[in-house]
Every structure is written in structure tokens, then in C-alpha cells.
Amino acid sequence: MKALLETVIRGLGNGSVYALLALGFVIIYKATRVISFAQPALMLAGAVAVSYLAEVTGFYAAVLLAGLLIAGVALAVERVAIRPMVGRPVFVVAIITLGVDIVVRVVVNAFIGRDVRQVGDPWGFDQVALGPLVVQQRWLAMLAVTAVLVALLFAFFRYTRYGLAMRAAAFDQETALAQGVSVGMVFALSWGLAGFLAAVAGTFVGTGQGIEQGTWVIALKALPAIIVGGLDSLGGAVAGGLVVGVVESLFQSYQGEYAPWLGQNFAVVTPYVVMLVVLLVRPYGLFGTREVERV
């Protein structure tokens, strides 16, 4: 049991990280029903600001400064190349988010260089005791600084004259243009946001290990949690994320000894498995909205 506990910690650790960057997906989407591919180059390019900004600034400081730095670049990319594709097939502006994505990862790449650059956390691979259980301080203070972020995320959207601006326009864009709501501020928003917790959520993943030009593919995973959770659901991308990680997290730990018949590295491609099942029972996500449509 302290082993299966330990596991499902770490799991929710590494779900934290798929978390935010379905987030950035879901906020994305909701605003301009376009799926953005461009958010693994963006947590890339967080987490090698980071690296860079923290031999200055200090750790903490560097996480905040590199934030608002790819959430500027997020704000450049959405005005020069999304923004003229408005009206657009939406296949079109997705494809164009996929070159975003090539293009800024050719140029975070020689920031990388060959070597594996480290992001400057306090944490490494320390472990702290929780009673009888001990888990990497990391995991933690992913678990912690999720949390937070996702409150502060919903408080914006409830309480906050943007935050309304935007589910409105998420809701509906013409209506919402009859109201005064400025729709282009709702898409440059929406990937600011994006941006922000790409940048926190690439960080984390290189908490310890490091980052290279290879990382990524990590936030591919953040696919399937978006599909497990609903398309347009922020709290299914949280839900989606954190699922998505434990189920991987059990399969590193227990495939070998239950089923060897899988082979190795099957945890690799659990986050689809999981999301083709999910699509067979609920084909909207665990969380999203279900559409009819009357023919």
C-alpha cells in the first residue's frame, strides 16, 4: 500500500504538468475553436528562459520573469499569425499553429545546444517524509503550485471583467460582439494564458532531469488528457491531466510484475490508450459538452 500511495503521488505530480498545458489547449480552443499545436514549443521555450533567467534572477524570480516573457510571445504569435487568419478554415489556422511550433522550437533549440540544460530548482531529486510514505519534494511542489494556479485561473473567469469577457465570446462570438466585447482582446488573452502556463508547466518538467532539445514531446500527453476531459471543459483539462498521469505512473510501476506481455515501455502510450477509451464510452470527454446535431 505505501508503495501504491507513493506511486499515485507521483503520478499526480507529472498529471499536475499535463494539467496546465491542457489548459492552455481547453483556454485556447473555448476562445477560437482551434486546437493550438504550438503549446509544445512554448513550454520548451518557458523552460530554457528559465535556465537561462534563474543564473541571474534566482529560481523563483525566473519562473515569474520567463511566464510573462513566453506569454508575450504567445501575444506576438496570436497577432502576426493567427490574428490574419481569422475567417479562416479552421484546419488551415491549426496547421499554421503547427509551423509556429517548428519555427520556435528550431530557435529554442539553439539556446539548448547538445547538452542538457538544467532549470536552477531548489528541488532536484530530494525526497521529504509524508508519515510513512516518501516522495521527491518535486512532486509536491508541483502538486502546490497546480493548485494554485487553477484557483487563480477559475477566480479570473467567475469574478473578473475579462474572465467574463471571455466565456461570453467562448460561449458565443457574435452575441458577445453585439455586447461590446472586443473578440480579437479574447484571442490575444486566451494565448497570453496559454503561454504563461506553458512556460510554469515546462518548467517542472525539467525539474531535476534537465531539459534537451527532445523535451518537447513530453507535452504531447496533454492531448490525450484534453480528449479524456472534454475539448471545451477547463476543469475535464484538470481532471484529464491528473488521470492521464497516475494511469501512467501505475502502469511504470506494475506493468513489469502483471503484465510482461505488453512490453517494455507501455506507460509510453497509456495516455492514448486511455483516450481511446474514453472516446468508445463518452466520445465527448469525461467532462465536455455534448453536441446534437439534427439532420
Second form
Amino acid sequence: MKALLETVIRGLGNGSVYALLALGFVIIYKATRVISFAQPALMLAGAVAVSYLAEVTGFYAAVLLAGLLIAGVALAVERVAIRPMVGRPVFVVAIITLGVDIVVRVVVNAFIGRDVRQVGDPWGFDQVALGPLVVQQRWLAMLAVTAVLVALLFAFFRYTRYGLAMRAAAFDQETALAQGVSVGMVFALSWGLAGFLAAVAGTFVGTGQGIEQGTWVIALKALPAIIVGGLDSLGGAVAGGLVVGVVESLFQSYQGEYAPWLGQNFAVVTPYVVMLVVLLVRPYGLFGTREVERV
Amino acid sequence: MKSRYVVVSAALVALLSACGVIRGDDEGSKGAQAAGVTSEPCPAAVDKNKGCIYLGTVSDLTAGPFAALAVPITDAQKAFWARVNKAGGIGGTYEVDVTKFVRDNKYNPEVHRQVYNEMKDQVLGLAQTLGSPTTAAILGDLKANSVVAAPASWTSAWEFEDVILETGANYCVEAMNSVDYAMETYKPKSVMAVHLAGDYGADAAAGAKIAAERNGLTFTSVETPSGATEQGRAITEITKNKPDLVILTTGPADAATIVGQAAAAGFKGRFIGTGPTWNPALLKSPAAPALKALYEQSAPGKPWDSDTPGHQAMREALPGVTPNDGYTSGWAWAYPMKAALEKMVASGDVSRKGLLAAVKSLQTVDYEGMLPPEAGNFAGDPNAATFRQTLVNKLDDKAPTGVTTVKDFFVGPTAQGHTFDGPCYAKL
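With the form predicted on its own done, generate the form predicted together with the partner chain in the same format.
Whole complex next, starting from this chain.
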């Protein structure tokens, strides 16, 4: 039981990183109806920025500065590459985000170099006792930071003017425009928020183990998370991320013992298996908006 | 009517030329110019009166998992051949160019095959073909066209290929020697091989299995995916089964995660990682204390700062670089090609077939002390010619590449008695 709970906490830790990434995807999707494939590059860029800044400012300030820096980069990307595409098919814009992802990663790779870079986190592989459980501090840090950021985000959407504008634009862009909401501002804000969240997520991916040029791949696990949670649900993104993280962690720990017939390393594909199962049962995700089809 | 004859004649000439009849691709015929050999000097010739031998390089230069090693390997080989050219070239008649045909394989077999096809008619052989699965993708063509290639990998499969000019013991032998070294030093009772898939990880795991069986040790094997965030299962298997010895065959970031997290969870067994598992940057990672306490590196050759004429020449040829044993491997890998080219030119048959014949007659190679001369035996049958000596390094903050040798070249009893009748990874 102890081992099981420790495995679940590890899964929740990793899952909260997926949740942060998934939130970025969902925020952009809700505002623009586009899935931004640039998130992996922004995640990597954030982690790399922290790895440089932490040497100067210390870890915590580096995370904040890197978050703001990557939010700025995301804003610039939105202004230069995405805004001119308003009115074009979403497919075209999605393809452009793929191009942005590659361009940003090429630049970031030059800063990573060929070694593993450390983000300078204070946790490393240190552990802490939670009653009878022994867990790594970084899992708890991931969970705590994600909880705080999610709470702030929900408060932002619920109680601020800009949050209300974003909700209005997500509900119906034309009506929002008619009511004086600046849809351009909403687009920019969504990209900025997603950039900030990606940077924080990337930092946590790098805690303990460091980052290398291939680290961006982990951001792709946010895709099953948003499908599981529902493409247009912020709460769903959080739930989807945590579900994917926990399922993956459980399979890593127990599949070899209890289902060896699935072969080695089945855990690698579990996020996608979960996604398929959810798609079969609830095609709009656990918390997504059920689409009404008029015939 | 006349123009029709002109067109037909031109088409005929083009056809014959394309088929190599006019161009003279028949390497067997005397006086014909072999592919990749010109009487004109190399682009950066030291002596403009010498001809040029072009060797290609297909390596993992940007996006693949071994780019951290591949770039230094390639740079070291450029420096190696520049030194050869400066010293008079090959047989006093040719210089060697390894700079014109350098392509990135992104550690992707399909890309590897594509860039090799683009260069294959313009090079005599390959100074470097990085990776086992990537090289396997072009092996058929290399054999069909007698193209000699120096690999940047140590799979045991190369022992059975005439066209592959391998240097140093293979992963299988390295793992056998690691287990035998651990038997002598730590007296383990159980061994676990944690390895990537394919003929890098599986070759070492097979060697560990063979050595474990010979020593009467319990053996388990865990195949793990690449990626630091994907090592949860490997860590669980280690901490659950608590083997006395883990033979690691992964990438460096994977290794740091596995060793660091396993140690944090209370694991106290020993780790020995094959050569490519190590990267000096790991000494700055949170896993460093665990690595220093539990980890050693097996290796097919001595590290950067070793005191041999070859290492000395390498350091002099690469001033100002950040030390990295990618340089050491790349430099050492070039010696057999140099020996074979010299023998080919001396024989008078400057062609791909001439080079292959030269390779098959090599019994020793002068590695200037970097490896024993018998490591360059390509003449005997695979079992007799397989080089079986490796060494073990320990981590050392003060060493330029983070490691110093703790056990010099040795052959353990398992590798000594093993019969190589096929690639090891097939037996895992």
C-alpha cells in the first residue's frame, strides 16, 4: 500500500507538469480555436532560460523571470506569425504553429548545446517523509506550484476584466467584438499565459534530471491530457494531466509484474491508450463541451 | 535527318556514360580512376602535387541522441587526417580529405541511407558511419560495392562484416569484462542489465547475461526507453529487485536519472555503465553524489588525458577544445583506416577492392599506444580476430573528462573463453 501511494504521488507530480502544459493548450484553443503546436518549444525555451538565469539570480527568481520572458516570446510569436492569419482556416494556423515550434527549438538547441543542462533547482533527488510515505520533494513542489497557478488562473478568469473578456471571446467571438471586447488582446493574452505556463512546466521537467535537446518530446503528453479532459475545459486540462500522470506512473511500477504479456515499456504508450479509451466512451472528453449537431 | 543522328549519338554517349562504361567505373581495369580518388589535389591540400582520397562521414551532428559525442568524433577525425596530410599523406602520393563529404544522419536510419546514397559515388570509403541501426541501413550497399567504412559504434555485429573497420572491443565484450571486474572487486550475487533496445543496449545486456551465467549469478534484463522522464520502470525494477550489480547501457541523461533516483530510494548496489552512457556534464547534476558513490564506466579505450603518444598527438592537434572522450574515440577510430589506405597504396591497387583487400590483410595496427596493436586484427576469422580487452574508469572531479582509469586494459575469463559465432544481441 505504501509503495502504491508513493507511486500515485510520483504520478501526480509528473501529471501536474502535464496539467500545466495542457492548460496552455486549452487557453489558446478556447481563445482562438487553434491547437498550438508551439508549446513544446516554449516549454524547452523556458527551461533553458531558467538554466541560464538561475546561475545569476537563483532558482526562484529565475523561474519567474523565465516565465515572463517566455510569455514575451509567445506574445511576439502571436503578433508576428498568428495575428496576420486571423480569418484563415484554423488548419493553416495550426500548421504555422508547427513551423514556429521548429524555429524556436532550433534557436533554443543552440543554447542547450550538446550536454545535459541543469535548471539549478533546490530539490534534486532529495526526499521527504509524509507520515509513513517517503516521496521526492520535487513531486510535492510540482503539485503545490500547479495548485497555486491553477487557483490564480481560475481567479483571473472569474474575477478580472480581462478574464471576463477572454471568457466572452471564447463563448462567441463576434458577439464579444460587438460588445467592445478586443479580440486581438484576448489572442495575445492567451498566448502570453500559455507561454508562462509552458516555461514553469519546462522547469519542473528539468528538476533533478536536467534538460537536453530531446526534452521537448514530453510536452506531447499534454495532447492526450487535453483530449482526456476535454479540449475546451480548463478544469478538464488539470484533471486530464493528473490522470495521464498517475496512469503512466502505475504502469511503470506495476505492469511488468501484473501484466508482463503487454511487453516491456508499455507505460510509454499508456497516455495514448487512455486517450483512445476516453475518446471511445466520451468523444468530447471528461469535462469538454458536448457538441450539438444540427441535421 | 542529320540532327536525328546527332540526337541519337548524344543519347548513346549519355547512356554509356551513365552506365559507367565511358566514365571508367570499372575499378578492376588498370589505369581507371577509382571512385573517390582523384589525381587532383585535395581542396585544402598541403602538397599540391599529391592526389586526393575522399572519405565520407555520416554522423549524428545535430538532433540525435549521440550528438554530444558525434561532433567531437567528427572534429577529431578532421584533425587526425590533417595531421596525416601534414606528415606526408598516404604513401607519399595521396592526401586524404574528410571535410568535403560530411553529412548529418540525425540518428535516423532512413536519413543515413539517403545522405550515404548522395555521396557514395564520390568517396572511396567512409571515415565514419555513426550508430549501429543507422549503419545497418547501408550495410547491404557497403558490401555490394566493397565500400570500407569505419563505424562509430561498438556492436559485436561488426566482427562479422569484412567491410566494417571496427576499433576496440564491442559492447558485448565490454559488459562481459564489467561483470568479471565486479566479480573480482565487489563479489556480486545478482546482475541486472538496464538497457536501451537494439544492438547498442541489447548487445551489452547479452554480454552481461553470458558473464552472469558463467559466474553463476542471477541475471535479469530490463529494457528501458530513451528519455530521462521515461525511466520510472527501470528505477522501480532496480529498487524492487535490489541487484548487487547493474550494467547500464543508456544515454547519459537516462543514466543520471536512474542512478540518482535509485540511490535516493535507498539502493546501494553498484552500477557500471558502458562508454556512451557517460558524459562529464553529469558531474554537475543532482545525481553527482550518487554517481560518485555507486557508478563506474567501462570503456573500450583510455580517456582523454592518458599518457600515450596517440593521446599526446590528439591533444596537440585539438588545442583549446573542451576535453571530451568523443575526441578520443574519433581519433582512435581513424588509425585502422590510415593503415589500410597505406597498405592499399603500397599494393598499387588504389580502388575500393584494393582497400578491402588491404583491410583483410591487416593483422596489427599502430594506434600509437591508444590501443594495443592486436586491436587492429582484421585478418583472422571473427572469433580469432575479436579484440577482447577493455578498461574500467572511476569518476574523478579533477580529470578533464570526469574519469580516470581504475583498471587498465584487461580480458576477463568470460570474454577470454567466449566463442563469437554471431552477434551477441541475437542471444539476449
